[in-house]
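Shown here is one chain on its own, the form predicted alone, set out as structure tokens.
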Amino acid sequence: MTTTGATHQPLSSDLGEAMEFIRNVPIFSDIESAELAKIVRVGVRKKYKKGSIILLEEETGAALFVIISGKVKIVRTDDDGREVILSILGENDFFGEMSILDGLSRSASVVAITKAELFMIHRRDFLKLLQDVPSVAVSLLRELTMRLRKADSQIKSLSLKDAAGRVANVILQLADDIGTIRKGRVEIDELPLQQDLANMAGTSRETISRVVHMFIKKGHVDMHGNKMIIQDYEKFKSLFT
């Protein structure tokens, strides 16, 4: 991983386009145009190169980040120095909210796995928004609850399932987070590296390779370069959840 300086500029350089983007972010979807414009004017757009460290675990949280484009991974490092990937986020997802709400340090690091453009809202502006627009607070609680349920599912998968079940759970997680569904099939563009998948599944890279090849042989998935296609998402989900 490399630490590179981010380039940044006010998001309000194109107010209409910026407001349209922000409105597509679930926690901001119910905000009236006047309030939305205020958010856009105080926010800053930042660009990061692939491999850039955006946030470091244990540093003080000072902002909320929304992904305009690209993908990032949320990671923690265990006592042996190994990286554990908690999740991968894409366009319209957000991160950094926990340390804003409780005032504590960051609970994980965030790294760009592609070129990424982010929208940053400073802590004081976001806290004021929560006070002024209650619907944002309600939407945020809904999102946090969904993430908690997902974390519970991951813990269950890692503790109770065999290797195939753990790998399938990671594939389903990626499908939900960054996949595109088309007529029952889900396409996951730019599938993470096998080592990243292994870190997410709590297994080895060799196991990832073996299980993915098994899924291909059974017709559950196809691979085209680094794109994975789940042929029948609902059937695949029913087999492993």
The other form holds:
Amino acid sequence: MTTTGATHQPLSSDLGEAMEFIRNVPIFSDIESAELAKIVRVGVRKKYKKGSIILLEEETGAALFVIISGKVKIVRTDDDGREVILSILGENDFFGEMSILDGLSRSASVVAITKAELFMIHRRDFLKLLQDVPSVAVSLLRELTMRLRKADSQIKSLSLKDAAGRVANVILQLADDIGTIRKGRVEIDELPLQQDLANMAGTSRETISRVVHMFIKKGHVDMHGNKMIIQDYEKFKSLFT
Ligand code: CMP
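Now that you have shown the form predicted alone, what about the form predicted in complex with adenosine-3',5'-cyclic-monophosphate?
Once more the chain from above appears, this time first in line as the rest of the complex follows.
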């Protein structure tokens, strides 16, 4: 695997637009304009083609990334090249903080699943920002806490639930990560491949197919091509969590 398709551009080339974007990112939302301008000046904007490898598991972590546009998947792979998707992140999300904070290697690989534009901040600049602006550290902790809650719920689902419960949990996770709400329904525009869903749910492709058909028959979800629609998100969640 190689890191392909990245082009670089200093974010300061369009300071106003960059400041607007950075202010909308939850971990930077409480920063004063002067601090914000500093981040924008030290950051670099990078564009990636769909399918590009952005980070590789086991590399040394040198930077944090914020997603300006597009979607990425966070994956772990085993020695046979099989992969499991841990999460899918989109606009305004960040990644790459773990190895920056603990000094160990990257905990997972990150791959662009659409074309993506990212804002990269070098390790030393981000660490300095955490020291200078406590609200960034608090927002970062809040987001990491949410990720831990999600991971706890994945562990519970994988260890305690039957196949239908595990598949439902994966669908709910994807709805949270990449779904859009329309009148009480949640639409997941590009459902990952059945093999990806199987790896996430700790089951087989055949089981995914069987359970999704059962969900369709019971009226919980609908499929249009690879778009999934959860008819009543709250009801579906209450049945399976
Ligand atoms: P880092 O270990 O530096 O590089 C890989 C990144 O993937 C990691 O930082 C996190 O930002 C992100 N990551 C790892 N595990 C998860 C997870 N379970 N949910 C969301 N993001 C994750």
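On a predicted model such as this, the values are computed, not experimentally measured, just so you know. Numbering follows the first chain given and starts at 1. The term rigid core refers to the most C-alpha atoms you can superpose between the two forms while keeping them within 1.5 Å.
Chemist: Is P134 among the residues whose Cα moves by 2 Å or more between the two forms after superposition of the rigid core?
Modeler: Shift of 2 Å or more: no.
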